[in-house]
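One chain comes next, on its own, written as structure tokens: the form predicted alone.
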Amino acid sequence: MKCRIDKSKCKIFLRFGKMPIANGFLKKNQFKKEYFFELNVGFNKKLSLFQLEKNPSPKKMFNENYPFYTASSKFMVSHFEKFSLWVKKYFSNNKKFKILEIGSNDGTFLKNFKKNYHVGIEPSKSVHKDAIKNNVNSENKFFNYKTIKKYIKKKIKFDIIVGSNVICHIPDQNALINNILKILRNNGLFVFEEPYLGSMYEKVSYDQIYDEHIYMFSATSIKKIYEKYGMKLIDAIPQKTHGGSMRYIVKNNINSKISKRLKKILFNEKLKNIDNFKGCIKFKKEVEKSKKRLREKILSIKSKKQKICGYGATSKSTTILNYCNINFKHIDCIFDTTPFKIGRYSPGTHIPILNHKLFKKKNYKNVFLFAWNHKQEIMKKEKKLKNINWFSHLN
């Protein structure tokens, strides 16, 4: 297996078997034509890079009905408000800075920069339409050379390019970085947030691995990748989003100094084997243990003739359900708030998705929390409900 970024080889160490599109929620008449692919994970020692062997085409994953809307989560709205303040503080001496966001979704982040020259590049039509309603300058396109050509012709350079939970979705990182360099100013910043490999190892949150997450980055891998292009990772800031993410600050200047915080993170990654293959082997063993524990828990509940429902039809749940062979025979339904998902079925396992408004009426006592990364927000919302056995694959 060849590494996508480097010609050196990646070693496959974890196989999840056949997997559907994580966000491919479908209708009954689509069951027979459902798309599956082999979900295998490898590691590139040279770049310390955790990656999928293969992935479906981006057009399959990010279609016109992409079902995730950033604005649907109060926590994420608040997070992006704070992120925007961080950006504004950094550019306090240049309030007219130009900003471009890759994968701008419904414009939740960029609507904080309406006074600035801003551009959002979003391939999914459904969320792009919401960005337009938010008066965000959104383009319904993939971020590639064809899309940025007009900015190159007009000699428009951006002071900062950002991406949140999207950079790991892009198969060709070499093309991505080359295109960024074409429209990023010298000394400009590329700032992006992604689920963090260290957090995934610590929590054994293997549900972070699915078709869209082609890479699971660490600070070490980002440092090594961007140095190849004359760019410098100067800082890394841990985030609470998605069960543990990292904000990477990469500067378009190889001679820049790095922060004390980043030095500490890089040291810890070496100490905890996040930067090498030993960490992969340990993670694999923990994943297998987690699968066994979860199946035992589910089967134990069912042996007592008790019912189980799911909470949050997340993309992450697709990996858990399909890898652990849990389907509609084990879980009656999954409650969700996303209009597009309601009335459809979970990818591969075909569990019906019901309107969240029915959750309280159905009175389930065993609830599989798939949206575990929003646990605090959910517990606050459902605090009136008592005697519920909330569980996830993490415990």
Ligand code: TMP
Second form
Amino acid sequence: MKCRIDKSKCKIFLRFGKMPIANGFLKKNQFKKEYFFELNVGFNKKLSLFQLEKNPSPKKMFNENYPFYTASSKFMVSHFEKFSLWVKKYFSNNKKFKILEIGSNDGTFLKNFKKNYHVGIEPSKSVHKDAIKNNVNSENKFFNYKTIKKYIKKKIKFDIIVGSNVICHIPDQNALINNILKILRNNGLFVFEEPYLGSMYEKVSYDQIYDEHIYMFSATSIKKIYEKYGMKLIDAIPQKTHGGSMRYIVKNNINSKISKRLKKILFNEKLKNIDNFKGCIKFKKEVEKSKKRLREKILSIKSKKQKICGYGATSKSTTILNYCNINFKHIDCIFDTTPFKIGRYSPGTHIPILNHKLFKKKNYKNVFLFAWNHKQEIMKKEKKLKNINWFSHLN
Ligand code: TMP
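Having seen the form predicted alone, please provide the structure of the form predicted in complex with ligand TMP.
Now the complete complex, all chains and molecules, led by this one.
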């Protein structure tokens, strides 16, 4: 397979088999027409790039029904507030900075910048509508040349372009970077946060791999990619979001200095084989072990005639359930807070999604925590419930 960013080779090392759209929660009458694709993962040595072989078309994934709302997690709302303070501090000498966010979702981040010239670009209609309700200047579009043309014509340059959990969703990174360079001023910042390859390796959280995450970046890969475009990765800041993410700070000036923290992270990536193929092979073995362990755990609970439910119908759970062949025969239902998901079924494995309000009443004793990245927030909410066997594929 080919590297998606340059023409060098990329070697497939992990095959998950047939997968549906991770966020494709469906109605019963849609079961027969469900779309599946082969989820294969490869690694490109030259750019240290971890990527999917194929992905469904973005229109299949980010349509009017896209059910991910940033504001559904208090932790995420607070995270974006802190992130906005970080941006404001960086621009303390230029309070009138112009900001654009790629994939601005329901406006949770941008609503902190109402006094600034701000633009949000969001392709999913459902979340875009919420951004408008939040009084955020949101455009219901994909971030591409057609969308930014009006800014180029008006000679508007942004001081900072931001993206959170979206850059790894974009298949054509070359087009993305070329478009960014057209509207980012010299010395301007491109700052983005994405699930971090190093955290995924450490936790063996292979459920980070699904159709939307076309790339799983590391600091080494970002450094190499952006240097090709005359931009410099100047800093990287680890984040707790999404089970371990990295904030990358890329400056539109190749001659910029890099931080001590980034130097350490790059060194650590070498040490832990995050920048090379050895890390991939180790990870693959761990993933296979994790599958075996999880199946044994589920089958053992079922052999005692006990019931299991899920908590949090996450997009990530689609990879675990389909890869481990766990379905509605093993798990009765998944409780979730998202109105769009409630009453539907999980992609590929057809487990009913129920309103989280029913969780207490139903009294399940074995609970698969699919939303493990929100564990603290969830345990705080459910702390009154005793004697529950909470588990996930991570333990
Ligand atoms: P995410 O891992 O992609 O952020 O998805 C989290 C999912 O978990 C989302 O469908 C909402 C759901 N959820 C709950 O049901 N209860 C909660 O307390 C939280 C934080 C999330």
